[in-house]
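Below you'll find only one chain, the form predicted on its own, shown as C-alpha cells.
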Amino acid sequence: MKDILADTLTEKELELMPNAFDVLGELLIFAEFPSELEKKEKVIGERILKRFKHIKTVLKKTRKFSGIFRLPKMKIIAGRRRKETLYRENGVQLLLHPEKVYFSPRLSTERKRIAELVLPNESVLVMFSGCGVYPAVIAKNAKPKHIVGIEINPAAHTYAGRNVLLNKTENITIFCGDVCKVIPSLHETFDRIIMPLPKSASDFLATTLIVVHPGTIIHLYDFVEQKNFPDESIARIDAIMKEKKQQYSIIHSTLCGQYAPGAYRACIDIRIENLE
C-alpha cells in the first residue's frame, strides 16, 4: 500500500497510513484512517482503485462496532456509491452490506475449520447466524442432515434468506429472533452448535443446553487476552455448567484472530457429556 502511495504521499503521511484493512468483494476498508490524512483521503482511494481492478470502493470506519447489532458507520471515500457487495469464501458466495451485517473476513480459514470437523448426518445449530455465512459455508463443504441458524438481526436474516438461495443449499432453515426464544421452540437436540458471538457467547450457553444430547459438541466463541487464554474462558464455562450440573469435558481450544494488541478471538470446544 505504501509503495503505490509513495509519490502521492510525504514520507511523513506515508508512515501514518494503516496497515491493516479487509476487503469484502468489492469493496475495501479501512478499520482506522487516521484524521491527519483526511485532506487526501479521496487521492489516496482513487490510486488503490487505480492499482487494484478488481477494487470498485474504498471505505473507512467512522464508528467501530456498536449497538445490540455490533454494526460499524462507514464513510465512501472513493469509487462507485454502493456499500453492498458479494463476497466469496469457502467454495460459497455472500450478499451482504457491511453496515447492516455483522461479518468479519478474517474468519474464513475458523469457518473452514469448523466445516471439516461436521460429520455426514450431523444435525447443526448456528447461534447469531448473521448473512448466514457459517451455515453456508458447512452446507458446502460438509454433508450435514440439515442446518438450523438464528439471527436476531433483520437485515442480516434477509441477506442470509437470499444467500441460501444464492447458493442453493436447500438444507438450512433461518429463524430471525431472539436465541432465548427461538431455541425452546426447537423441540429438538443438535449434534453440533456453534455460537459465533465472542463479545457474550457465554452468556447464552446456559440457553444451548436445552437442545444438547450426550456427545453434542459447541464451539464457543470469547474475547480474551493471550495471556490468560484458554483458562479466563473455560472458567467462564465451567461456572455456568455446574450450575446447571452439566457435565463437559474440553475437547478443544483454539486463538482465531487478534482483535486488539495482546487480545484475541478464541474459540473453545467442548462436549456434552452424560445429562443430569
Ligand SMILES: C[S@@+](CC[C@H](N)C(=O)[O-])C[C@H]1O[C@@H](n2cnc3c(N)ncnc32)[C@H](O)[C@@H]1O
Contents of the next structure:
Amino acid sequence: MKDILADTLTEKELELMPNAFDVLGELLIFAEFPSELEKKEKVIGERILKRFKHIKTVLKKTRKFSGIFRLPKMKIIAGRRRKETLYRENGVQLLLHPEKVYFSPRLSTERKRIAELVLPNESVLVMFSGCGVYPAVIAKNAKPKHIVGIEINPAAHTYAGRNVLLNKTENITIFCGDVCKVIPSLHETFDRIIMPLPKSASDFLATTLIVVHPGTIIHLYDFVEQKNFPDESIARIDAIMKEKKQQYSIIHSTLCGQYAPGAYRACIDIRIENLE
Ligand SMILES: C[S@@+](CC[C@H](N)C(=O)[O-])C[C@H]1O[C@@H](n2cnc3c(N)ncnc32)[C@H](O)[C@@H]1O
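Switch from the form predicted on its own, shown above, to the form predicted together with this ligand and output its structure.
Now the full complex is given, and it begins with the chain already shown.
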C-alpha cells in the first residue's frame, strides 16, 4: 500500500498510512483512517483503485460497530457509490451491505474451524446469525441434518434469506427476532449451538440452556484481555451455570482475533454434561 502511494504522499504522510484494511468483495475498507490524511483521502482512494482493478470502491469506517445490531458507519472516499457487495469465503458467496449488517471477513478462519467440528447429521443452532455466514459455511463444509439461525436485525435477516438461495443450501431455517423470544418457541434441542455475539453472549447463556441436551456443544464468543484469557470468560460462564444448576465442562478455548491493543475475541467451547 505504501509503495503505490510513494509518489502521492510525503514521507510523513506515508508514515501515517494505516497498514490494516479489509477487502470485502469489491470494497476495500480502512478500519482506522487518520484525520491528518483527510484532505488526501480522495487521491489515496483513486491510487488504490488504479492499482487494484478488482477493487471498485474504497471506504473508511467512521463509526465502530455499535448498537444492538452491531453496525458500523462508512464513508466512500473513492470509486463507485455502492456499498452492497458480493463476498466469498470458505466455498460460500454472501451478498451483504456492510452498514446494514454486521460482518467481519477477519473471522473466516474461525468459521472454518467451527464448520470442521460439525459432525454428520448434527442439528445446529446459530444464535445472532447476521447475514447467515455461519449457517452458509457450515452447510457447505459439513453435513449437518439442519441449521437454525436467529437474527434480530430485519435487514440482516433479509440478506440471510437471499444468501440461503444464493448458496442453494436447503437445510437452513432463519428466524427474524430476539433469541430470548424465538428460542422458547423452538421445541427442539440442538447438538451444537454457536453464540457469535462477543459483546454480551454470556447474558444469553441461560436462554440457550432451554434448547440443550447432554452432549450439546456450545461455542460462546467473548471479548477478553489477553492477560485474563480464558479465566475471565470461564468465570462468567461458571456463574451462570451454577445459578442454573447446569453441569458442564470446558472442552477448548481459543483466541480468534484481536480487536484492540491487548484485547481479543475468544471462543470458549462448552459441553453440556447432564441436566438437573
Ligand atoms: C457480532 S454480530 C454476528 C453476526 C454474524 N453471526 C457474523 O458472524 O457475521 C451479532 C449479531 O447479533 C444480532 N443480535 C443482537 N442481539 C440479538 C438478539 N437479542 N437476538 C437475535 N439477534 C441479536 C445483531 O443484530 C448482529 O447481527
